[in-house]
Ligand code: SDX
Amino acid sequence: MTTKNTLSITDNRTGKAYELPITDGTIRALDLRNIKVDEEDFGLMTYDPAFMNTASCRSAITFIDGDKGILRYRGYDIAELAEKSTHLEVSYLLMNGELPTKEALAKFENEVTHHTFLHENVKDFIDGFRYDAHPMGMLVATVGALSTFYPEAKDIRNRDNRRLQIVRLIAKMPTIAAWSYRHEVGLPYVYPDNDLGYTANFLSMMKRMAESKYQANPVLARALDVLFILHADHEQNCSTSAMRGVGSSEVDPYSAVAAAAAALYGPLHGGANEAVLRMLNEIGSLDKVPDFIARVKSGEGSRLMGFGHRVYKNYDPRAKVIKKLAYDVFEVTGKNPLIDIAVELERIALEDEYFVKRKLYPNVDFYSGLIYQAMGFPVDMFPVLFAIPRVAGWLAQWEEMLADKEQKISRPRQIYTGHDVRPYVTIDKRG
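Please give only the structure of this chain, in the form predicted alone.
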């Protein structure tokens, strides 16, 4: 039998047969438009709430095989990058498709370092927020406001101009994040220290008090760098889709990043590790783990947070790296007592048939919150810590979208379920 890379469809409404080409395991949704009852018919559409099985773009940035637990950036395994690379090196990789030479990396690091400062008016902008404003809300608003400081950013078709804005955003995100935190706790803002590396500089802006120069613990600075690598990109997730969707209107990158960060603000996305900590605190002690597991399995309201993932049906490769990293951090900060509860939950979930058959494995959020908490970050900073590294992935996806000739302004279809045409009723005759 001769095989062809096509899909044959018979429309039982009309008896007509159609042959659609298959490319990269997909058919083009627009090919379905040719399947009509008559010439007046709009043609078939796909209905896919939440994009459960729809590819919206072609991308060469991040590869995920959820069944096998594989995550790669530009072909490089995430565990190897976490072990051997730095966040800025990975950011360069995401942007350019290749790891940098020593000279190229030094130039990129220098560019980022010298764009960490914010316009002085940004301090006034942040000061305008209430004392108890959420730092993620401040970050979203401030990133969006940067578009007014750099009006030339609207020229998105100029490659050199685009690259300048990309460097600015990667450089300024830690400063905005740190200043949002300092505003929340009522401390004076700390300016960037360009003698420090990317994460050490961020820790300095977060934690420096009266000392003339802040010396970040190298273990903690490296741990934060690894966490940033693990969070730098993750294919077409909610916030990345927002970045591409808003960016498809050809708005400036600051506005698009603000939209992506707003998507990340949601508890189902950037706030997931906070939910894990709440769960661990609710359990409270090792002896209460069996009762909690029983409640989860009975469906009595308790949920096992930090397990399972839309994409991964195997152990999230990032979670493996983070679990080991947690113990490195605890050597410096002291052990977070919640780690024992977390490890016991993981042990049970990986052995219990109830969880195994549902493929509920630990994800990236399960251990990351424990590390952030041990390092002294308040819970409301967790999504901010997610946004700092993810901006590199958002911008790489944004630039890739702009170069893709098949992309147009994002405009999903809908299935209309409302009224058919009906006459207007004046207000005095309405029941």
Given for the second form:
Amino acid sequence: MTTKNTLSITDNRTGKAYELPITDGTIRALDLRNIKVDEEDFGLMTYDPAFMNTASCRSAITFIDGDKGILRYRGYDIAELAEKSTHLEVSYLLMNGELPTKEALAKFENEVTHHTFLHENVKDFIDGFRYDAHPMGMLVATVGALSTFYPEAKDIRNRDNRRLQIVRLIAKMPTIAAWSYRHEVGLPYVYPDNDLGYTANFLSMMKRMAESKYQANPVLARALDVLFILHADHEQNCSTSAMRGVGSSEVDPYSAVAAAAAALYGPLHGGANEAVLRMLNEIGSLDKVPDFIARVKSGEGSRLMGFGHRVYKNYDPRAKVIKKLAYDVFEVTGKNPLIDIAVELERIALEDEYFVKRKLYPNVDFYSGLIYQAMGFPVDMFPVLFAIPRVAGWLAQWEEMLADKEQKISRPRQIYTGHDVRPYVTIDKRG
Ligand code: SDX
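Form predicted in complex with ligand SDX, following the form predicted alone:
Entire complex below, previous chain first.
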């Protein structure tokens, strides 16, 4: 029998038959519009709350196989990139589709190094926040504010201009993050040090005190670089969808990144790493783990934060790398005792029917916070540490969206469930 890549549909309301082409495992939602009961009919739409089964775009950047626990950036496996690459090299790869030559990487690193400074007015802007403002709230606002410092960024159809803004954003995220932290703890801002690499410079701006030069521990600087590689992109997650959606209005990239960072801030997304640490601290000791798990399963307690994923129905490959990395970091920092509680939670959850049936495994956020805490970052900095590297992925996806001839302003439809037309009632006649 010859198989055809089509879907045959019979509309039982009219008896009419339709044949829709199947491409790349999908049918075009717009093809359903032709299925009508009469000429007045608008035609069929798909209804897919939270986009559980909708491909929003075609993308060549990141590939995930959720069942097999596979993650690749531009075809390169995440574990190999974590072992052999650097965050800036991966940022270049995401943006350009190929690993850079030695010269191209040196040029990109030099460009990023020379765009790490912020306009002095940004210090006044950050100083305007409350003394105890959450650094992620400061980062979201400050990135958005940068759009007012670079009005030329609105020219998003000019490639050279786009690339300049992309370099600025990748370069300035660590500075904004570090200055938000320094504001929160009441310490003076530390300027970027062009002699240092990307993560060592970030650690210097975070931690330097009276010393003239900050010496980052090379193991910790490398560990942070690996964590940045692991967090750089993850196809059409909530914050990337925000980046693409907001970017589709042709707004400047600073405003679109602010929207993406706001989406990442949520505890179900990039805020989960902070929520995991608060959860582990709440559990407090190994003997309390069974009770906590029971409360999660009963639905009374919180979710098991750091577990579960919309796409991965297997172990998140990033969590595997992070769990191993944690012990390398603990060699330098001393063991974070909370890891014993995390390992016990994982052991029980991976054996428990509730979690097994729902295919809930540790995700990228389950172990990362333990490393951040061991490295001396406060818990509220954890989502910020997610946003810094993810800006490379957001920007690569943004550029791909702009270049995609099929894309236009994002504007979904709805199923209207409200009142039918009704006359206005004057206030004296309202019940
Ligand atoms: C990230 O999308 C990405 O790629 C995101 C990310 C990236 O790199 O960009 O990977 C980063 O955001 C990782 C996820 C971090 N979030 C958390 O760890 C928060 C805890 N996890 C969940 O809230 C949840 O698993 C989500 C949000 C991650 C996924 O939610 P889904 O796919 O919408 O799943 P669901 O809420 O429909 O849950 C299905 C079932 C439900 O039970 P039933 O209603 O069927 O009885 O599983 C249960 C849920 O209650 N469930 C959990 C759970 N996650 C889902 N139960 C307990 N603990 C959990 N963590």
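Note that the rigid core is defined as the largest set of C-alphas that superpose within 1.5 Å between two forms. Positions refer to the first chain, counted from 1. What you see is a predicted model, and the numbers here were worked out from it, not measured in a lab.
After superposition on the rigid core, the Cα of residue 117 moves by less than 2 Å between the two forms.
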